[in-house]
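Only one chain is shown below, in structure tokens, and it's the form predicted on its own.
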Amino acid sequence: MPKLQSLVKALAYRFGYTIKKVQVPAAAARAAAASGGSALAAAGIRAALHKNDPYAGFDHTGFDFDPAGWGSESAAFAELIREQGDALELIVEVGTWKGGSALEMARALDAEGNTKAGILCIDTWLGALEFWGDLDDPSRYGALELKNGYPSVYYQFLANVCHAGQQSRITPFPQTSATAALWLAQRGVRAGLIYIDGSHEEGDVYADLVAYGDLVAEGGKIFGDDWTWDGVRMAVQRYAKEQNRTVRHVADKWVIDRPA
């Protein structure tokens, strides 16, 4: 029987119908209904996931300010922001490497006198597929910052953050989009903006969209990157099809809005 279970789902995820959704705990998912879906707000997530400040004692002066990425200064991250107004809260970032974007959204929440907006960067810091392919490459290996074969580029994050003074605002999650996720979910988590930038494959495109599309809070979004990539094109036109929605575009951004 298992084997017969495991060939009918790998028949299913190739017509498209295999990704799990996250499952939360019953106990869980009725606090998180009672609570109106805002068990956890943006100022006890940190409290929640550090015991202790994840920018203490942390010497940045040994590093300079690189956030350098891809797309991270586009002008959608401003217009997605305005467009939330006041009511934004939270906004979670799948995938930040060295946190270029998540600093552009933290300038345009400062340009906006939204003040009690955080950003929770997920990622593993491990680099995605592409990283790995080719060892002469100094924009994705060389990034990676190998101390003894393991990548070290989580302390460039952390050292461009305090560069730009947005250590209150930016809360690193050193965690599997899937497992944080999860985490979210179990605490009825629910963000103004979701934004979806780390593999570029198809299969965990989906995967994210399908984890992290329950978690927009209502009159939210989740959007992307890298439209052009194959892999994220197809999914993303997967998940709007499958959830009855339209996707627009925002400068170089993707954006799937939630129904109010």
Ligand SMILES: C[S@@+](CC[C@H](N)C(=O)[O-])C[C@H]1O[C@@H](n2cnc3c(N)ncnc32)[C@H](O)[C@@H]1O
The other form holds:
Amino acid sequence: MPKLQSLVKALAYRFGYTIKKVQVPAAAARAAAASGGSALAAAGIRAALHKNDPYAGFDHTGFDFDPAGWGSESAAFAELIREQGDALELIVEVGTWKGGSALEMARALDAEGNTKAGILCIDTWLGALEFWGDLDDPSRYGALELKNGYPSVYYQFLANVCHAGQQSRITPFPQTSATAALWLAQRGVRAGLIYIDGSHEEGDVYADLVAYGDLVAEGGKIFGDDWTWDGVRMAVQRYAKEQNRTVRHVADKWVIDRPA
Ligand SMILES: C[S@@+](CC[C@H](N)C(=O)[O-])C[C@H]1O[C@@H](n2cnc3c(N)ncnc32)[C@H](O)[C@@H]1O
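Could I have the structure of this protein in the form predicted together with this ligand, to go alongside the form predicted on its own above?
Below is the entire complex, every chain and molecule, led by the chain shown above.
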């Protein structure tokens, strides 16, 4: 059977087609349906990703608390979390940087008394295109904190989570958004909220929307930052039109709801 599948794929590829949709294994899809949306809830995702606790043995005391980012103190996070109510079990964030928005969402979950929901932070921690354009920009290139030519901002993120005491809530997934989406799709994961704030290039944002749009639980939302960026706005409008959905705005965030 695998041989036949690879033959079909090879033939399709030969004629210019690629298989775009990830086939969710039947067992994962059944588990997702049975659990009301998420085959792997937050704790299961942490266990499946990290054999060892990512915070264990990490000394955060040498770092100041510095979650400086963009759009991370928005009132939209608390409002959207409130809209999801007690059913909210998982938030996926694409583009975390130093953790500003993830920590804001963690605070909002605390305020709602939601102890079960986890936040999965997907980021390469290598910066986006605009981070590599100006070597004199302290908030982007400078904050990447290159060590021997390789960014180390991940450790500032980790330290911020520890300073805020949110280690049990926040799980890092250091990966590209594309690969992380495949990982989640293969396990039948569905999230009540998915925050898109990774690359701001039109093609990348559109690809994130296509990949993560399918991972939103029924009644959930995909939302994001930077509506004023042309690339973001055009990608969101294109995706919403194709899905026959409307884009609404909550504070500074764009939001697309998935019907229940
Ligand atoms: C604008 S910052 C995120 C800001 C953050 N949400 C905050 O509150 O400050 C964008 C982040 O997306 C990450 N990123 C860009 N492209 C990515 C990709 N293809 N996959 C994973 N992460 C990516 C960058 O490393 C960067 O940390």
